[in-house]
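Next comes just one chain, in structure tokens: the form predicted alone.
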Amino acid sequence: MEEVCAKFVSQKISKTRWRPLPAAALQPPELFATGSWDNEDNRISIWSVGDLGNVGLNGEYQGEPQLLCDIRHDGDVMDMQFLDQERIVVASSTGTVTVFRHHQNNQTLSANHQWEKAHYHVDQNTSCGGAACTGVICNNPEIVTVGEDGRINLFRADQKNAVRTIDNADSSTLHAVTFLRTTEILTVNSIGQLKIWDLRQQKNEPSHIFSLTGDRVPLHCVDRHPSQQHIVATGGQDGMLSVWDIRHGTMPVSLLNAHEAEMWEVHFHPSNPDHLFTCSEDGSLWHWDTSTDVSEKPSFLHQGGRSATCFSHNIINQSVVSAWLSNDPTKDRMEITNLIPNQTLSVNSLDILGPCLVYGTDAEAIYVNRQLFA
């Protein structure tokens, strides 16, 4: 665990996100953004973990993240996603959605566009009454937001007004949203339901509803498998990890005991989805590894080094499918590692790209691990 750099930032961190890499990039990510919550003055910040630090004898990176620029944000940062290399979409507890632009030539941030009170309880035009915007997902130029008000908005980055609003999409709080494909989204809510929405349909009804049986445990987070769009992972108030196959049935394929308190985020690794990461209020961050033979790491894990293992896509995808969708994935092959041995306060957010992990906590710290699979 020596590869982890900590930076104490004097604000509780609610969201951490790597800036996406250009399509052909081979180098690991160098910039990430953070958002804060529960502070008098919340901020969006851009950090660099590039070549500013020294490189140790074994090529390992030394040096803490450097703040490049920051900007004040009105309300708690509830969610945050990069729209492209320069723009970040931020969801606020005030109900407003803001697109910030990172100007790399002079390292400043500015508010590029704003949809005020995209989420609201009673009337959008009153001075109060904003409802928290709880989740945002981007597929440039499209932006989808969900909120405490049970509303779904579809925006385009270049348009002033919403392209589409589903006003009463849910009678309970919507907590998170993800794209299944370009025209379909999936939402999770506070009564344990997943709903699929086809944005091509004019009717304001979900095309499918899935739910956790028994207790209506609020679901807080969702992620879709990057290459198998029918596999979805969710986490909720009870800390359980649920894996769903949205082609079949209405219940999860597997329920895995995980954290001792709320699970705040779940992320499949974007290029190696047999690895999944979850973080929790209980102060832990878990790495779930279902790769077929744990000793045979796929080649991307040896970035920069020579790797003897070469998988064809076919084998990888088959192993992933059988691993996540087997009735008891832990029985076959799953290694679970808690990446934070001395857990204290809530780990609110994590993001993973290539060999790099970033996460933020209520202990007013951000942590970067640039050699996750070393």
Given for the second form:
Amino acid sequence: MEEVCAKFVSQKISKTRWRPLPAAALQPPELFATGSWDNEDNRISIWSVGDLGNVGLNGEYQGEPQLLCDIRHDGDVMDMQFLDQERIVVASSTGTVTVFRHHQNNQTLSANHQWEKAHYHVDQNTSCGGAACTGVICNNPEIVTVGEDGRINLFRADQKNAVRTIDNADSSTLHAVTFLRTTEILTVNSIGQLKIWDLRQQKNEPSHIFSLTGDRVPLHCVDRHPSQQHIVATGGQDGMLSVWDIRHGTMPVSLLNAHEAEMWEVHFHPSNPDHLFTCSEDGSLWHWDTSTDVSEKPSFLHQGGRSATCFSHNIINQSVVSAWLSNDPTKDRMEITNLIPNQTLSVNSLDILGPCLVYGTDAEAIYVNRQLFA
Amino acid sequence: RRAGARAAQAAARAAAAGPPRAGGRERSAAGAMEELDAEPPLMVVPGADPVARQLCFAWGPAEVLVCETLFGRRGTGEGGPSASRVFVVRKDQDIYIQTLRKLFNESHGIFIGLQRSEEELVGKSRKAQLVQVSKNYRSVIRACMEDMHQAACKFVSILSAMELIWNLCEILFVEAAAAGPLLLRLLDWVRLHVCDVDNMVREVLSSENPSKHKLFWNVVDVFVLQGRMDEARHLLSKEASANPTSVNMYKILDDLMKKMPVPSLGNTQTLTEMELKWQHWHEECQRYLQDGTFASNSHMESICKILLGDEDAILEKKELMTTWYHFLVTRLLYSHPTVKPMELRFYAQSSMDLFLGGESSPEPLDTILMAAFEFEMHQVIKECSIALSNWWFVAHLTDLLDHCKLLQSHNLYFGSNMREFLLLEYASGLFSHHSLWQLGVDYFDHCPEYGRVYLELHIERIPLNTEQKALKVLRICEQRQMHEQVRSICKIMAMKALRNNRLGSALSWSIRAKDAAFATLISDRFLKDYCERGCFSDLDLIDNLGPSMLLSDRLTFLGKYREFHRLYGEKRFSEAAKLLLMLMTAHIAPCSFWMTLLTDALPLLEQKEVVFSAEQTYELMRCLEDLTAGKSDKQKFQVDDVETMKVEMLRLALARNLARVIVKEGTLEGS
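What would the structure be for the form predicted together with the partner chain, rather than the form predicted alone?
Expanding to the full complex; the earlier chain stays at the top.
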């Protein structure tokens, strides 16, 4: 697969994120950030995949990520989001949340703002006792973080103190958070629950709780459909992909057997939401495509070398039209492609923007695919 | 037979005399007292002062802990406040070189690929596959070298030596090239690795007029010595055009070089054919030399002598070859092009002797290469173990050779076999690293005999600073059915959560570990909290226990008790009453909690509507009597007034309820 560029970076990668494009941009993204974990010295790095200068017009260098700058980060990078074109919010295993600024004129990174021990156990003021901040989501200027302490924090980019804190929001660990609407957030926790929080309301209780039935399998990641906000996808410890319709019921609409181990991230394609991407501890990265009609036969040899599999999914709800919720017989199949042929160690993170995919692994490598739909 | 025995011995020695290992570990297992192959290297612990104080140490899995004792050197016990420092001495130091992490990670992928490629392929295609694997390993080494060149790292020369040895092993052992192709491979090998002259070649070729350059003939010689005939002829043609007088002479030499027979890679010619052609060509060269065709030009004469395989003529170009193995290959090229693998050892030995000429003694690299030429695989591995400061090289090379089925007959007198021994050492080194431990897991997986035990011991020692890391470790254990370790990890995490007052998390972890005792402990904490505060914390968890409620009796009780409160809150009184009673009569509730339960029954007894039936009321009464009767006299005295009053109130409420219910049931039945 020539279109995928790999680079070994000598640190285990926990997060990869594309820098968002300016509103009017037409060209594909060129910069992405990575964060590492489990190192004595963890780093935030900015990489470029653009054609720097004239390196190899038809040469080998084109596409291989080039390190632009990096900076030390205290603790494992647990999550990372771009706040805007220049600022990155990073969640640390020490409980600290830091905003880094990427200075593009001289290619440096600096810590711009920091909330120390935004997440903590027992007492915020003792020297120890920070609790890992597991998830962060931004909607400039608002930043929401969740952590192992079951706490939800709402920050505003340049304010010193938290705008709002919900202590003991969850009795178990919160694993991920995303915005549902501008005032509502979704969290997933380690006992298989999906909760909606309305930040306008003063009471410290979720407005809705959805849960997996049965075994309370922990949920690790959550993403919302970019255009149809009632459709939410989550990934669990057993590698299962659940699709939820948050307008109805308390259980997932469909459960799709997917990976063999923890699903670490799930992302709808931001502009092409018929496509979904998931990555897992088992070292695989799947591309879920509901745009194909079954009238064209599911091709097992599609895009040579990739293994394509078709799954039928069991649908409970019938009343919605989206491809993710519908059980219309002609749409009842989706094409699933594993994008990594020889999987070994965990794929911890992925990000998609336009035709570009970036992912990072515990095998200390980052991969960039710039022609996803070629 | 004898050779086999020797090889086995060598293997054992190789394994026992690894680089940084101080001698004397498990050495006497077979009873045979062997001498050490190499003096164990002296390791200076910076900061420790063995002259002033005696040191003590303890073995770790991949490290040694050293510390200064209070005892002085001469036993005078001079004491004095000790520095009280502990030193960690690492065995496999190369593991910590940042740029080598690329090597470890990339080769890990290749290693896994090799283990997965089961031997369904036979014969040629299997061999091609193994050669490809070997090439992949080498390309990783080379990629790493390039990175290091950029970083100007001093480790480059070691990597380059590793690649040189690996490449030779690939030719001789993995590919096992036969006579003919063998020479071509060795030529490639020399060309790839003798790079000292490359700069000179580049300088001459890029000069304006190469033939006038003072090093011109040196470059021609380099090409001839490396068998790069086309390039040599190209250069010579330039010189020829500049010297019209001696054009004939050039033509003859050019012709000789063109006609030189080379072994073919395919099966187009047999060895005998090749040898015949060679003989013919050789005689032709001989003729030209003897009739003095090149007498007027010493350069060309010496080239002709080289073509004839004249050892002295070749040796004169010593500094152009730089190494004895280059000399060996050149010598083979011009005097024994169809050398058989087994004949290599004689030529290798004599080439080394001739080249070094007793001036310098062979260095470790020379010894290793010599062992390879002698097809002493175990010797190669042993020497490499001694010379290199890492286990990466020997572990991967040995594994590859083992997959070529070249090492199978030899077992060590300790442990399993050599492959496994080396893999275990390498993986243990990985596990001592704060970040590379994940790679080690797969290596242990492919050690059939001791891998599992090693993994079990190492995995428990991974520090778990976040839940996510714990989950990753847990996944490793669960995939391998390591129940003991799963339990211990969950327990550690549950304890941590408990210490942080995260009861919900603690309970989740103990449920995951199916640790009933711990679940009971946490349930008790929940109940205690409830008794103190009058309300439940972590309702989202307790309300959603589901089937995991059955893990421990106490947890079941906790879940059911909470259910009682929910029913009561929803004003479903009769259901709540039934559940409450059941908790006591079915002995789900711990005795210590009965009083609380009975107190909870009070408001139900006082409801306007009668909730408890007569039968249920009798049951409640019996529970209360059991509770009070169960207490010894001694305890009774200690019971404070509040308790006595509670009992009295309960008795009263029960009696009133009983009266009401008798009336109610009586009238209902009567009507």
